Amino acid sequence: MTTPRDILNQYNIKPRKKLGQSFLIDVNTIKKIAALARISSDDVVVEIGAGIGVLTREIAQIAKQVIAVEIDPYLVKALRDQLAFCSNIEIYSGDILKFDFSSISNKYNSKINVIGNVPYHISSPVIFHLLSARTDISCFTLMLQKEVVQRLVSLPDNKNYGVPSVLLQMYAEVERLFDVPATCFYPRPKVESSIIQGTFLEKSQVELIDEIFFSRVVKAAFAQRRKMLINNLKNAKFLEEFSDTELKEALDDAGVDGKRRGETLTLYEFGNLSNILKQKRQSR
């Protein structure tokens, strides 16, 4: 069997770190993420930073249609040559940040899962952009920083909890799978790794007036942590039409102590607020 550090001596790979690339080397951690992804013979997968096709290949096994997705071009000679026998695989050589979601899913007729190793410096542009694309997207498995999916899952109440939690938990059902050390890598890096998954939902969880509005009021709500919520909403400068008093009475209608602080609402309260705010705006 051909192991993951055979191919990278097979072609000389040399990770380069301007593109944060740490290969992950271990089979049975390849093979767990592949059997734990929920793929099923229909599924259309977009894998994100295929790097030497040791995923890819699990992957193409089970799914429909695997289009693995790889910026380095020098890799993708490799996975060109790695995976030239899976008629089933499609090499996409570009940067997933600027994946078009909705072209594959109108091709295919399908929804999307998204499995992959996501680089630590780009991963929560990834998970907005993936955030933007959803509508095409029927669930996600990706290996990211621990510390970033500690937050992505954290609950209100956490010093973990923040904006992404708040954004990517009103649109997705997610949770923590499994941590993948440092060893299991080459190079291996300084922090650890964990897996979350993701299943994006058809409605969010609060039926929301305005998602952007929704989002700019998260926002807002963390921009000094520390600091009371209503002194955080009257800083904003996108609520500087309202007084100081609208901004109490709005809070007031929301149920909401304008002195707690935004790590410690809801996502109810965080979607109540902002519905109540933006009505309150469009009744002026």
Second form
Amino acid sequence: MTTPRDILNQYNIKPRKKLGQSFLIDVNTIKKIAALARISSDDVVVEIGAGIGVLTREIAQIAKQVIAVEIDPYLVKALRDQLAFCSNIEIYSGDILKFDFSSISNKYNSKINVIGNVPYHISSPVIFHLLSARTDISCFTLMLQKEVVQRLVSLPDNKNYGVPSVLLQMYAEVERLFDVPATCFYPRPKVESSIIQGTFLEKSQVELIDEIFFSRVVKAAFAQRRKMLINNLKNAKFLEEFSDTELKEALDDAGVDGKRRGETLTLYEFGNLSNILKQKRQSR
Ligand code: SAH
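With the form predicted alone in hand, show me what the form predicted in complex with S-adenosyl-L-homocysteine (SAH) looks like.
Expanding to the full complex; the earlier chain stays at the top.
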């Protein structure tokens, strides 16, 4: 069997740091990710950063169709060569951040399962891109830096709980599946990695009057982590039309003590507070 190392040697691939290239070389980990990614034989899978195609090949054995997205033209050439014999793999040469999930979802009339060993320098933009395309995506299984995964799955009252945790968990059920040691990659990353899996919900955890307004409230609440929530709200520019008394009223209506820190609020409290503030604005 051709190993990931063989492929790297065959194409004389010199990993490009700038593109976050760190290839999975541990065959067991590759198989484990593919097996846990909840791929069925009806699934259309988009792979982020297919690299040398080792995970791609595993997924293609299970899925109906795989769209392998890769930005590096040299790797795209190697992928086309390597995967030429697989009839259910399409290679998309380009940037995942510009990838149009809705056109693929429409084309196959199916929600997309997203998978990938994500280049770490674009992990936040990737998560936000998936969030904005969430109605076209069923679930995702991603390798990210361990700290990023800890933040994304964190619950309130924890130092890792922050804007990304709230914004993702409002729309998705998430869990950390397992950690992957640096020895499984070439070149070895300086950081540890974990696999996160998420399922986008049909409806957000709280029905939101305005999703953009909600994300602004969340960002404001965490603007200065150590400050009381009320003070963070008072300092938020987009809320400056509200007097201190009105902000206090909104917090009371939401059943949230303004002396608490943002990091103690649950998703439901954030959702309610945002809806109440939005209603107050609308009723002016
Ligand atoms: N999935 C492969 C490679 C992971 S390394 C494996 O596990 O072995 C990350 C890959 O993402 C690299 O191949 C890199 O070229 C690619 N990449 C980096 N930035 C990207 C972007 N913006 N869009 C798509 N692919 C990208």
